[in-house]
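Just the one chain here, the form predicted on its own, laid out as C-alpha cells.
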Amino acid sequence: MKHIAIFASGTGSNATKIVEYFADNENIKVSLIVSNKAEAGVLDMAKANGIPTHIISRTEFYKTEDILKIFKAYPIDFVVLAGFLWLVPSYLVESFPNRIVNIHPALLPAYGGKGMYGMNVHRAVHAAKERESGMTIHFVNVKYDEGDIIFQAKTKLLATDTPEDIQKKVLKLEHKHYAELVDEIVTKLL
C-alpha cells in the first residue's frame, strides 16, 4: 500500500477528485491533507471522509521538518500539491525525489512562477489574448513551477472567453487528469 499526502490551500476541488478516485483503490490511499489555513474547505472534506488533517505554520514549514516526522506516522510515500500556494522547502523535496507533484493552471513555462496561480493565471492570459489555455502537471523542485513537465493538456479559447470562462475551461482538464496522472506515477514505485 502507498500512501498519499495532500497539500491544498483552499477548498480543494482537485484534493476532492483525487480522494474520490482513490477511495476503493486497494494499493493506493489517501492518508493525510495538509494545509496552511485552518479555515481552508479542503479540511472539511477531508474530515467528511475520515482522512487526518494537519494544519501547517510556516515556521514549522521552513524552520523545522516535523513534517517528515508526521509522514513517517502515516506512512507517507508520495506528495500531492493541489493548490498549494507554499513554495516547498529543499529538505522535502530532496527527502521525497521525483514524488511530489503539482498542478498548474497553464501551460507552463508560460504564466508560471510566484504569484501566478489561481485568478492571476487565468487574467494573464486573458490579457494576453491566448488562443489556448490549458494544465500542466509537473514535479515539485526548489522553484516555483520549474519542476519537469510530466504532462500538459489544453483547452481552445474564445475571444469572447472571460477570466473566468478560462478557468472552467481549465479546471474541467484539471479534473479530468491529475487523479489518473497521479495513479499513474504513484502505482510505478509499488
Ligand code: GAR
Given for the second form:
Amino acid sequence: MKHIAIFASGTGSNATKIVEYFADNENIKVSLIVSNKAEAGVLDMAKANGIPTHIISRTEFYKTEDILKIFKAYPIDFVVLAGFLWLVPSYLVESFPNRIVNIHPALLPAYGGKGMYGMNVHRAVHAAKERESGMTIHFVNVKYDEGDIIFQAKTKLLATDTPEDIQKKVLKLEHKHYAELVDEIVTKLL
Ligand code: GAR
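Return the structure block for the form predicted together with the ligand; the form predicted on its own was the one displayed.
All chains and molecules follow, beginning with the one already shown.
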C-alpha cells in the first residue's frame, strides 16, 4: 500500500477528484490532507471522507522539519500539490525525490513563476490574447514551476473567452488528467 498526502490551500476541486478516484483502490490511498488555511474548503471535503488533516503554518513549514515526522505516522510515500501556493522547502524536496508533483494551470514554461497562480495565470493568458492554454503536471523542485514536466494537455481558446471561461476550460483538463497521472506514477512505486 502506498500513501499519498495532498497539499491544497483552496476549494480543493482537484483534491476532491483525486480522493474520489482512489476511494476504492486497494494499493493507493489518500491518507492525509495538508492545508495552510484553516478555513480552506478542502478541509471540509477531507472530513466528509474521513481523511486526517493537518494545518501547517509558515513557521512549521520553513523553520522546522516537523512535517516529515507527521508523514512517518502514515507513512506518506508521495505528495500531490493541488492548488498549494507555497514554495516547497529543500528538506522536503530532498526527502521525496521525484515523489512530489504539482499541477499548474498553464502550458509551462509560459505563465509560471512566483505570483503566477489561479486567476492571475488566466488573466495573463487572456491579456496576451493567446489562442490556446492548458495545464502542466510536473515534478517539484526548489523553484516555482521549474521541475521536470511529466504531462501537458491543451485547450483551444476563443477570442470571446473571458479569464473565467479560460479557467473553466483548464480546470476541466485538470480534473480529467491529474488523478490518472498520479495513479500512473505511484503505481510504478508499488
Ligand atoms: C488549479 O487550477 C491549479 O492548477 C492551480 O490552482 C487551482 C486550484 O484549484 N494551481 C496553481 O496555480 C499553482 N501555481 P482547486 O483548489 O479547485 O483544485
